[in-house]
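In the form predicted on its own, a lone chain appears below as structure tokens.
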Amino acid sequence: MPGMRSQAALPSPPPDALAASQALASRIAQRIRLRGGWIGLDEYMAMALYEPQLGYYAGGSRKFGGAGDFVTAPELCTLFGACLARQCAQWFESCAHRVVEFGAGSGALAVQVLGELDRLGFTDTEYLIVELSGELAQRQRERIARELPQALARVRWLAVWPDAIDGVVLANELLDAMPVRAFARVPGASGQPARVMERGVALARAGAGARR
């Protein structure tokens, strides 16, 4: 019936990855602590997908595929990213043969992009991966070698947002996994002005989870 919740249980998770988000939710806290009791969206975001070790997307688990938590379009056919290749290959009349990916998730993009871009005679192009995930930086290496190894040396990783890009940009399915900042627009009382608060996440609620 609409507005009922689900009553289906969730799958216990298997011994290591309990004790890895207890650890992640440990840490978590302690930051807060060290803080004074409150964070911003923004950092607890940046600690639960990208703390080494233990961050979603920093940590060892197999997150993409049929076999993984989600599934994305270059998981299931080649289509998707020869599609964009082909788009690329348009695009690069009116800047450089360069692609900046952000996210590459498990590389299967890359791969198809770089490998129709190759068939399509564009074999100077210069393929770079923003990624903060030092494991999945490796994953995405190891693929691109199997996979595709005479395009590996035109591949670079950067940890960090380039200070220019010249070249077509790619994000598939990001947007949901970049740390963001939260505001609200809280009414003031007794006839004064609204005021804009920043979320953020605290240890126990007492009116710290906002700020001015």
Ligand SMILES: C[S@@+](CC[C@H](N)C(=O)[O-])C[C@H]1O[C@@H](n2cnc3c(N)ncnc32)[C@H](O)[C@@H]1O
Given for the second form:
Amino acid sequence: MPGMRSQAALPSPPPDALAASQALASRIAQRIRLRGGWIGLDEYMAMALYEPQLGYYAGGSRKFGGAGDFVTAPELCTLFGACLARQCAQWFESCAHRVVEFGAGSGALAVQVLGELDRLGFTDTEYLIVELSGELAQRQRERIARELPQALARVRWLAVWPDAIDGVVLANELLDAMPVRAFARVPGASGQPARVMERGVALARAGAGARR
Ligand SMILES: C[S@@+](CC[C@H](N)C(=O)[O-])C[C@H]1O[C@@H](n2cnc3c(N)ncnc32)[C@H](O)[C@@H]1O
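Now that we've seen the form predicted on its own, could you pull up the form predicted in complex with the named molecule?
Zooming out: every chain and molecule, the one shown earlier first.
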């Protein structure tokens, strides 16, 4: 609604979340100063999401499911993973019995896919999880150990993308969590050709209004 500030409807974060947010903001500000006043959007996103102990995916708060910040398909229903497992089984006719999941969140999809593949007879399936967040990797391990202990020995965690993959690659709701560089085409002034400039984050000067 015109004139309405959406911020007014948001609840205040609990004190520990607020303290973590302030600590992260000051670490980002420190990095911006260190870099001479500007960092690219990719560096900003990487810190906001993955800065050890403080970033969104590294800070320990509950993120997935009804009690968290957002819900994804594998958290809603086991059918999602079961359907993907059947597709994996078809692909296994022409590749290794291996699934590589990028960004496995709470581990829900891994449990569903491995469980259904077991039911279909693919009990030798190896499952590799590429996960940047150490905290989430730990949660995934605990969940698989709890809900599908017989498969745990076939699951491995990688911190970097493998150079080559023989198997099926899965990723759900991953791309928007990846730090990216952003560029803008800026029209040239008075007959000059347009320029491409990188978008980034700088500190607002004290007293300056919000920038667009
Ligand atoms: C929005 S969550 C989605 C989680 C899960 N796939 C689901 O559907 O519930 C994004 C996930 O991607 C992971 N992630 C982000 N960037 C990544 C990258 N470059 N490589 C691997 N995982 C990444 C995050 O740590 C997190 O587990």
